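Form predicted alone, single chain, as structure tokens, below.
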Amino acid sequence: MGKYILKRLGYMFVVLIILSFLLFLIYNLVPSNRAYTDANEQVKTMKHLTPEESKAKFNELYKEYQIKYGTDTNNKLVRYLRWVGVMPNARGDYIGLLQGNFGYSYQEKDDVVNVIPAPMKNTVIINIFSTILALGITIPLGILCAVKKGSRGDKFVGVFTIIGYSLPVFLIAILFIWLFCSKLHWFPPSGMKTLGVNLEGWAYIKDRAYYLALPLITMTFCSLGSMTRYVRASMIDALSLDCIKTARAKGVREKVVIFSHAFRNALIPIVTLVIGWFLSIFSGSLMIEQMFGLNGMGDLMITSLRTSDFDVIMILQVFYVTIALLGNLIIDIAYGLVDPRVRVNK
């Protein structure tokens, strides 16, 4: 197992290097020049300079910013290595990702490392609770539908999940806002907290929970359809295995047959989806965040794309690539844990 994990980590490192280099090349093809923009903006603030002095000062600042950003050369490989932090810039300084320099956000006027934590925190909070709630509902419901296959309850859940799976997220969000906000007046339609009020402790937690309740309900509802049908299909296949028929013929209790034998055989396809859900808590839900006015990772990504905030975009893309690579490794290891027949040491 240890050798397998080390081997996979080595492959993941190579893939990460290749993908990050490709991403770096793609975003460097976009026509933008940070050094020119920053030098020009700084010169504009120097109103006392004559036109000749302004031009000279611009050239001086432009060269300094090129050195700072590592763009004083057209060699893309050199610029990539400087961006990562394994090659020094023209002054001999290492100021890349490995040194903690994740760039600067022009939209937020702050370092990227200070821009990401707040949206990440909001996204993780709402996604982890919605994922746990959805799994707590869909797994037992899918098992029950598989055991009671063809019953009225199974047919009702089937119709319900098809409707929920087919409706787009924005339409469900609009319906829930209309029902819970306009008609029942249970929740606010948007926002993260009560404006103009500084709360602390338990009052702060209750206020945040009040504003996040409706987005959480919406995200959970949108997740029910696919997972319920997935668990149901996996359990139906598992219940038809010969080992299940043998266990029943030997007089094994039905609960033991379902949860100890059938469910373990059904776990392989379910594990893939469950781990994928938990890994997606970092990515955010763009539609939900836009509909409910939440400051999350999805909203940050789309805002950065609209404003050409490339430093933020690059870091987020590299982060998501890393999460995806780790997710594949975790899924493979989980296969071996839930099913001894799967060997992950070769």
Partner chain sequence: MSKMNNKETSSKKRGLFATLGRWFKRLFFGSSRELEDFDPVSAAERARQADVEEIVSPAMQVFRGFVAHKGAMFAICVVIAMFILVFVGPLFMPNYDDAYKETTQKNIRPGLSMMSIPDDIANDIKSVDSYGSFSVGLSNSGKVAVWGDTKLGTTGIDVADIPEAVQNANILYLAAGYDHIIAIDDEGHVYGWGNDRLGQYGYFDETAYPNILSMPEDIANGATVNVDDIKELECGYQASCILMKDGSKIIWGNKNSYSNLDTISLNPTPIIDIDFTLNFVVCIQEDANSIFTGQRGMYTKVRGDLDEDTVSMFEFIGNRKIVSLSAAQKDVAFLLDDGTVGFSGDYSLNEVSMGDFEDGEKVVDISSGHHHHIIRTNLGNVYSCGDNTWGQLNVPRKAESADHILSTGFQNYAVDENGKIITKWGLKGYIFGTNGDGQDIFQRIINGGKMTMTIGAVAVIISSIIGIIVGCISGYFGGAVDIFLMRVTEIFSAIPFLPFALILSAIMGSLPWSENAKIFLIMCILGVLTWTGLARLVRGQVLVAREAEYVTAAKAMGVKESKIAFKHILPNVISVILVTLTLDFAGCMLTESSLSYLGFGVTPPRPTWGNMLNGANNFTIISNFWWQWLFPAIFLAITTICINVVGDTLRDVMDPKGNSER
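What does the same protein look like in the form predicted together with its partner chain, given that the last one was the form predicted alone?
Coming up is the bare chain, nothing alongside it.
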């Protein structure tokens, strides 16, 4: 097991390097020269310079900034290695990701390290809550539909699930905002908390819950469709197994058959889905955060994309890829844990 995980981690590492290098190349397609912009700005702030002096000063600063950003070479591989931090820049310093230098956000006027934690915290909180909510609803619903397959209730849920997974997230969000905020006035349309008020303790939690309720409901609703379908399908497969027939023939109570025999068999594909889905939710909540004005990773990413804040985007991208790769690994391991027939070290 340990060996397998190590092997997978090594493989993951290779993929991460390939992907980040590809992304790095794509970013370098964008015609932007940060050293030039910075040098230009700094020269502008200096007063009492003759044109010759300012030109000389600019050239000096330009070189300095190029060295600082590691862009004094056109070799993309060298630039990439400098960005990662395994190759020194022209001054012989190692300043890259490995040294903890994640870059500088021009939009927030702060180091990326300081920009990311707050949104990440929010995103993780929202996602954990919505995952719990969605699982709490979909698993019982899926089981119920599978057990009562073909009944009126099953068909009704079936229609809803197909609608649920055919609609894009933002559409459902618009619909909910219209219904709950505009017509019923139950929830605020956007924001994280009541502005200009400092609350503590219980009141703080209540305020947060008031603002996060609608995004959570929307996110949960969006995931209901595909999850319910999946649980139902794997449960139906499990219920048609021979062991279920045997159990029933032996006179085991139906409840025990469903929850002990069938559900454990159905769990295998469900576990895959749950983990994969939990990880994909980091990118799924991108839309929700954007729509409800929540200060999360997705919102940060879209703002950065709009303002071309590339240091932040690079880090976020690496984060998303890492999450996805980790997810694959966890799925494989979880497979082995849930299903004794699968031996992961093979």
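Positions refer to the first chain, counted from 1. For clarity, a rigid core is taken as the largest C-alpha set superposing within 1.5 Å between two forms. Quantities reported herein were computed from a predicted structural model and do not represent experimental measurements.
K.L.:
Which single entry of Cys145, Ala266, Gly296, Thr218 lies at the hinge between rigid parts that turn between the two forms?
P.N.:
Between the two rigid parts, the hinge is at Gly296.
K.L.:
In whole degrees, what is the angle of rotation of the smaller rigid part relative to the larger one between the two forms?
P.N.:
Treating the chain as two rigid parts, the smaller one turns 11 degrees between the two forms.
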